[in-house]
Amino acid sequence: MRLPFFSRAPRPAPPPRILLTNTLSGGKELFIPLKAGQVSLYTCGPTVYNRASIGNLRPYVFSDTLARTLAAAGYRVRRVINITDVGHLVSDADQGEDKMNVGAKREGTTPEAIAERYMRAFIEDLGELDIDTSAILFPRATEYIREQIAMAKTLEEKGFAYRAADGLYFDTSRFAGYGKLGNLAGVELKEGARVAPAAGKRHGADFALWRFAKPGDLQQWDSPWGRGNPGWHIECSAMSRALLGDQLDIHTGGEDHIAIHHNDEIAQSEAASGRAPFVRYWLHNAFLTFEGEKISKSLGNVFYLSDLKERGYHPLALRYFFLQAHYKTPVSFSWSALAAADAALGRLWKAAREVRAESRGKAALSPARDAFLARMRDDLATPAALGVLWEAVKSEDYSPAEKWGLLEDAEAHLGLRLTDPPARAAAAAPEEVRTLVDEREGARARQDWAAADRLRDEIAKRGYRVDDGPAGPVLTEAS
């Protein structure tokens, strides 16, 4: 007897092998994610009571690369960067006073009047670096007030909380296994070093949910232990946990983060909701530095994404500078080397745009792009990637069509519009100047180097430099 014959929908095939290196464990790890198909991602975001540094950006253009690779893969990732308008202290300790406070005070405004114009900075900057702002949410500590006392009032309902003299404190001594991120558990936490003393205060290591309020605070609210303004590290537990639930997984931030405020997160999160962990996969990007000096607005060497275009930098440019080192690798930041990015990523585009005009747009599948992949998704080795990238564009072992879906899946992970590279005007200057410079670029274009040389000098004599930048010259006033 003949059966009949069913058909079947092919099975999804399964998702590509990511390894990411996870700070809980201290090792390199195959991603799984929580459900198939799907990744919870949350990065802390700022503090918006002053404009983000380019040293501030560096872990959205991490976490954005991130995104991108899982994105890639085919994963549906939803991503969070929190606000945080309420609660940050001068100190990362608990101490001193809220940076909203001091921000609102240097301007002469009110802690809301800062947070909108610095949060709208913060978001124009991160589009300015190829990153999808529309694809993320980002929630404001102030929205989120009722669930922060929710879980402060479960926290101390479960014993996991008591009141001191200036607020409702976490008990860190209730939580087994608390500083289990960067292997820190058991580590003897000194008051007045990484923790703030406090009256009545138990432990060293104890850290507020809720401060009753002090005079001179700009944000209070009432709470069922008075009125006052949460804790730092309990908006990004609540908020987390309100838009994508108890357990995440992935988080992200600077390493400066992993001593206290995600040891923080860990255990006010795990002791709410009695589910572990809180995240599966902890990642965090290393600083940026000033040419081996610590970034600090005391030393003047404090920049802005504004600055770098205000010297006629794009700012992908930076982007690029950042993928040309691992995330967990510190980055010293100058000029001469934002200028070498600059010019790196000037001949790529370029290299882009001839590969587009040869293959007419038509990709096809290649050993390098396979490379370029198995890169990225060994833990996002940008710097690697970036190795095959240039390799196989200069190369004659590839067609066109190879060359552009390789260029289509690099743009897809590391975000340097190389698909659509953008145009970039000169700087304004006097028309003799702007004259000189369509000479030397007819120079150029001839080849007569000895011409372009000379206009180059003329150039400087009016006060002027021009160098080649990634979609023609580039002039700036001469130091």
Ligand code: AMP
Given for the second form:
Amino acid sequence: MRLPFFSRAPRPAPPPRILLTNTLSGGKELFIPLKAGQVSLYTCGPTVYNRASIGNLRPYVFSDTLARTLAAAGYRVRRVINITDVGHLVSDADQGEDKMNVGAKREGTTPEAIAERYMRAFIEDLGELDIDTSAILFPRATEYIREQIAMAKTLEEKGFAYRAADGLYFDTSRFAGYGKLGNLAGVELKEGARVAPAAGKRHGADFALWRFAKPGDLQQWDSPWGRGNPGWHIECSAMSRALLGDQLDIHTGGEDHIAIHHNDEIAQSEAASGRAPFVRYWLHNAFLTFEGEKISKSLGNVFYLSDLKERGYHPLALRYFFLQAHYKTPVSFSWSALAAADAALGRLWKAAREVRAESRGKAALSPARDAFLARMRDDLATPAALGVLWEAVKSEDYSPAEKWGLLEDAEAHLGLRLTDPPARAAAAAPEEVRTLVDEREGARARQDWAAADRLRDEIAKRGYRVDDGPAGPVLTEAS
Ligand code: AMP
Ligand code: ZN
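Same protein, different condition: the form predicted on its own was shown, now please give the form predicted in complex with this ligand.
Let's see the whole complex now, leading with the same chain.
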């Protein structure tokens, strides 16, 4: 006989509790989505006039870890990272030269070619950091000019905009609570700029929605205000609205964007739609510094993911390096710290291979898994979560299946290829080992199988394993 309790459809389990630090309140808050089971997540993307430095990559590892944590908790996550391929001046405060012009002049080509080149490089870098780029929309600002003009027009019609000598400006005095993000309301933003303000600009914090074309501007479009190009902030408001709606669950970016860019996005979006809040949870990552200095293209102390690879590090060593710190903690980059992260990840992969072999890929639940999930759901406490992972993997108290179950969950949240540990590249093996591999190839070519076997043992003694693949020898770190 069936009990009546079971005759009803089972209720879906409530989503697990996730806490996030919201820059709007400054505190940790329980995440509650606008629509049950769904999350819209917008991340400010790069200006594609140059390659993304390793510092520029931190916000995307962070937002990916956030997206993975939400997805693993059962949410369907809609993700957007915009590509700024127009209209961002060298300084945030509407000053300086257009970055796309700078890039085009530097490489003697067009802004379009520059944008294409560096957008591709950016998306490739994300892929190498185990970010599933096929699950993310990457809208380009130049593809949304119409939407940006339409939003600027709405703002003008609603009385939030005025014309100055060089463009159409947002009047921040008309928007109650301007500067609420980061508690900057009332602070005279952009004060103290040594450059004279544009003629006719009414308040220091007012910002361009549309800039009138200047001689030498390579990117220009027609608009109700004449030819020109959009201000930088309007693209995020227009593209997030077009792709995710008037109100978003989560918006992320580097903490440098709080004061100006994100307060300007809030002002434009809320004034245009009449709906607030534009974003329910604002999350910001701290910076990656180099020897205490900010890493930035403009300071010139920049490293790229390709530099790390050239020095023999796996790109995921950078992801591991970022995850060792909480996203709100400033991190100082050094080659020795990266080497330590690379070695730790190598040991984790080795342990994961052992667990995979011992468990035969069978997974079981465990208290360690619960502890790991609790850390991740507490504002992405990745250092503590990695601590739980390491302790459990090394522990005798957990069965191989429990360890494998934990590794599966850790992979779902962290994105380090823990369930599919890559073979350590031969290039990263010591010179001595690579020489032995070459000698063994020679022995095999001579059909001297005894010598080939002896050399295989020599290689094994040095901690590596050589297999004969269809394209030649494959060297992996021995498990
Ligand atoms: P940009 O192309 O300058 O707009 O930067 C793209 C993203 O990277 C933004 O979210 C910035 O806040 C962020 N960012 C830039 N430099 C760093 C850094 N050194 N550390 C962390 N985030 C950064
Ligand atoms: Zn933005």
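Positions refer to the first chain, counted from 1. The term rigid core refers to the maximal set of C-alpha atoms that superpose within 1.5 Å between the two forms. All values derive from a computational prediction rather than experimental measurement.
A displacement of 2 angstroms or greater separates the C-alpha positions of A452 between these two forms, with the rigid core held in common.
A movement of the C-alpha atom of R440 reaching 2 angstroms or beyond is seen between these two forms when the two forms are aligned on their rigid core.
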